[in-house]
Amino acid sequence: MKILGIDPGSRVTGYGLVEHHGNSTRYLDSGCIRLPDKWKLADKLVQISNELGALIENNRPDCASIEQIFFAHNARSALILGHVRGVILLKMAETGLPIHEYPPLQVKQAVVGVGRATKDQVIHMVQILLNKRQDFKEDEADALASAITHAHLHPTLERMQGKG
């Protein structure tokens, strides 16, 4: 199963890739999705639509996970974020991919053990999850922790729904 994981932001939307047999996930691809500050949100969103389709045309995804908004501070970030979920979202209904979405304690629970885990923390769980010695970016590595805990609680999702 290859699982696409994406971490939403005005500025930066991070996305990540693996692929899930049984026991076993491996890093596929991950990378970020750069937003210039002086763009309206408009042209922002519409970048995001257009990269995020052609992530998924090209790598044919099964599924993709996203965490679940969390409590703001500042009003207007969470609208903004709002608008970049949404248009997520909907990328992946038009493209018929299931969407999985996890709050962001259980994201970190899954990947470092700790739902308060620091950045830090989970970029260097990420790295060793997957077996991978490079430095990822903050967004990466929370796209990739998203498809990681997709990863690891399919199964038990499956057994839930009395699918497994």
The other form holds:
There are 2 protein chains.
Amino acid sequence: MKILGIDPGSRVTGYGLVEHHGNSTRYLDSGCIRLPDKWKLADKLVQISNELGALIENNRPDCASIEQIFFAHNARSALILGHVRGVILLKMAETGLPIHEYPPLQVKQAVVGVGRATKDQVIHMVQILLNKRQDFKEDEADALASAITHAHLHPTLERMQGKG
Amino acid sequence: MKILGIDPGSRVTGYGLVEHHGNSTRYLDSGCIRLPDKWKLADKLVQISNELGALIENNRPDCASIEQIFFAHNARSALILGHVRGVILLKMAETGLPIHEYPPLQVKQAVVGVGRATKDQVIHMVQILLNKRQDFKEDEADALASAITHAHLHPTLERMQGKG
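And the form predicted together with another copy of the chain, for comparison with the form predicted on its own?
Everything in the complex follows now, all chains and molecules, and the chain you saw is the first one.
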């Protein structure tokens, strides 16, 4: 199963692709989609929609994993982040990708083992879990963490739903 | 010039179409796109994207007018509203529609004459300005108000930019 993890941001959106079979989760690719500060918001949204579309088209993931967000630092940043996240969910749904959402605490729990973890801890554990000593950017590591979370929780969820 | 006004909402998005020539602004159409509460957010976003796409396709407006939003009541509602607004801006940009954004105070100023106006005052003045005694819904009236604002301010803006 190929999982696309996405960490949406108003300036930088991280993505990470992993392949999961049995008990093994393998790193495939990751990176960041950057949106130039000076661009109009609508142009940024077209850009992220196109780049995400190309990612999905080129890699054909089986599903997507993204953090649920319940709050943000303030209403203004929540609004801009919402614009980006809305376009991402739209593109995933339009391309028929099943979307799995996990609360941030659950992602940290799955990757670091505790609900409260620093950014560095997340990066470190993503490197270890994927056996990939790459200097991941924060957003990239968060996207991979979302993908890993789904890889780890998916079998449990399926068993609970009687599919396993 | 045919103007599409949009009032984005997490549950109901209003739209309004007006035709503006010289000093006259004529009502063409208006309505609401409703998103069923029980739907998943991603499915709601696909729905609004499709309905807005059909509206643009069927009516071929020359430009779009939408309220700028700087804040919302709280971060959670800002986040959801942001998702919807992001998808709307994306669809407008993808279909090549020039997007004009006006602060809410400026819209009320243009339609009611004062920056602070009740919902009923907006509905009432939209009826008068468009010479259309229709029982407009709030979101519909707000969308028409955005379109009227652009109709009224557009010639001034063009003159200021030396195009008039």
